[in-house]
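Listed next as structure tokens is one chain, alone, in the form predicted alone.
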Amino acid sequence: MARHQIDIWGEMCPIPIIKTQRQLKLMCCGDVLIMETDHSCTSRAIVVWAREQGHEIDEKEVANGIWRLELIKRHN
């Protein structure tokens, strides 16, 4: 299991989802993708999208206004 990270600070949808899709193509099933954002709407959009795509995702507000997303790729 490899861990990957992408920068989505200050970005609004659909850019973070596009970046996530591109990164997932480079990852293996079971790998973890870490993302942090300062936009709650971006965090929610990625969570909804990831679940619809069949991936596992955990969302935590790690500081006031900062969300950390940990996505586990579940299929290719």
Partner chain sequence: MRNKVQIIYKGPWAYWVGAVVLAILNMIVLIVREMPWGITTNIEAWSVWLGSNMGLLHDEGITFKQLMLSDGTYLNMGVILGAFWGTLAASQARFRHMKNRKFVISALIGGLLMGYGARIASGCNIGLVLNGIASSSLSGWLFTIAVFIGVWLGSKILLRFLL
The other form holds:
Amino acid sequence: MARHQIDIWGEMCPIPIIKTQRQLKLMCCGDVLIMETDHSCTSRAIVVWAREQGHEIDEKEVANGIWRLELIKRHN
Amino acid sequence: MRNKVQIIYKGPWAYWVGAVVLAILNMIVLIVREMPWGITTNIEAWSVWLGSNMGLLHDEGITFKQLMLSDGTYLNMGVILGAFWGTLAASQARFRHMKNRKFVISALIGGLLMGYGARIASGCNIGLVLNGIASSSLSGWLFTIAVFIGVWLGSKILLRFLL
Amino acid sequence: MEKKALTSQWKLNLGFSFFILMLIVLLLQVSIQLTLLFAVSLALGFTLQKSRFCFTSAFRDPLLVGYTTLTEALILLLAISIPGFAIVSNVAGILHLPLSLYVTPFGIHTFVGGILFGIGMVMAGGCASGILMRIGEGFAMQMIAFAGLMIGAILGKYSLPYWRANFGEAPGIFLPDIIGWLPAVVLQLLILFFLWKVTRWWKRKLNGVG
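Can you give me the structure for the form predicted in complex with the partner chain, which would complement the form predicted alone we have just seen?
To see the whole picture, the full complex is given below, headed by that same chain.
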């Protein structure tokens, strides 16, 4: 149950998802990945994508226009 | 119940809801404007006016009054202000910085290519992909295929330089 | 990170709403058509922001990350728009109202322009409408991209005659003129249906492997 964190701050749309995908490959099942972004499209895209892939994800707005995403890897 | 009301102004809407609403609004624009929605024609007029006023281009006879009375100006301004209104309504408005210098160059080159491409093809994603196809015009379909190829090339550049 | 608080921006919102109202009242003095268009485009911007609808993502993400939800939404948008435009255009024809659809001449430059536009929108992180929407959201990157867009538009305007003279161009082809309204609409809907099937297949293929 390790906790990972990647820096996707201020990056434009496709890069955060690519980084997430690459990080997910390195993680084990049940690991948590934490991301923070101010890009509404990015946060939405990651949430929809992760749910489609069958991972568990929690989106929370921590400040005005800043979202914190917690992704739990569910399968390999 | 409160959650359902909140999602209207707070978002995010599902993508298909956005598609349906956009389709309806786009048709209203067609009816009111008597021609389809377009973006870059107006941007071109503004930049030519700006350029000729700064003395970089020779005068094309575009006046400020003409620009302020053209419907494209209000369409573009409305999209910017409407999006800002949307973020304010959801209390998400803030100035969003970019990560580093690389993105400045990428944005500038990307914008340049986009403006050039849109003007020689006489339309952008809205003008040719959405409204060109919706108007059953063959150039809309051609442009869409070309954009798809361009996006594929652009993705290669992105993976190579920006990641 | 905990010091960032979630505050309501209703005061700003109220002020901005008042500003918009004043603009609409001002515009009403000039022309009712412009006011209506302004109101509709406000709604368009609001919808684009709220649904995070992004044309760039619809084209790019199936290839780059294997994410097709937005592509399907774009196909739905087109599938509604084609019959919608056909109905509006025909009704306007019956009522003898002036209404023109967007049928442009095409040539090599349409294709080259499309490719450049595609590369540009991936690099700038948004197409023309996406850039306008993201300026409203407050992204610094898209403000710079907008400056690039303006310069590019000037360059494009002055090089279009060159493209036309050297490569020629065919007059715009309006499909209903050739095969009639109903077959044209049906044909395009069939193409869209086929594209939708292809995206579904693409998604299954990627998810099956990955």
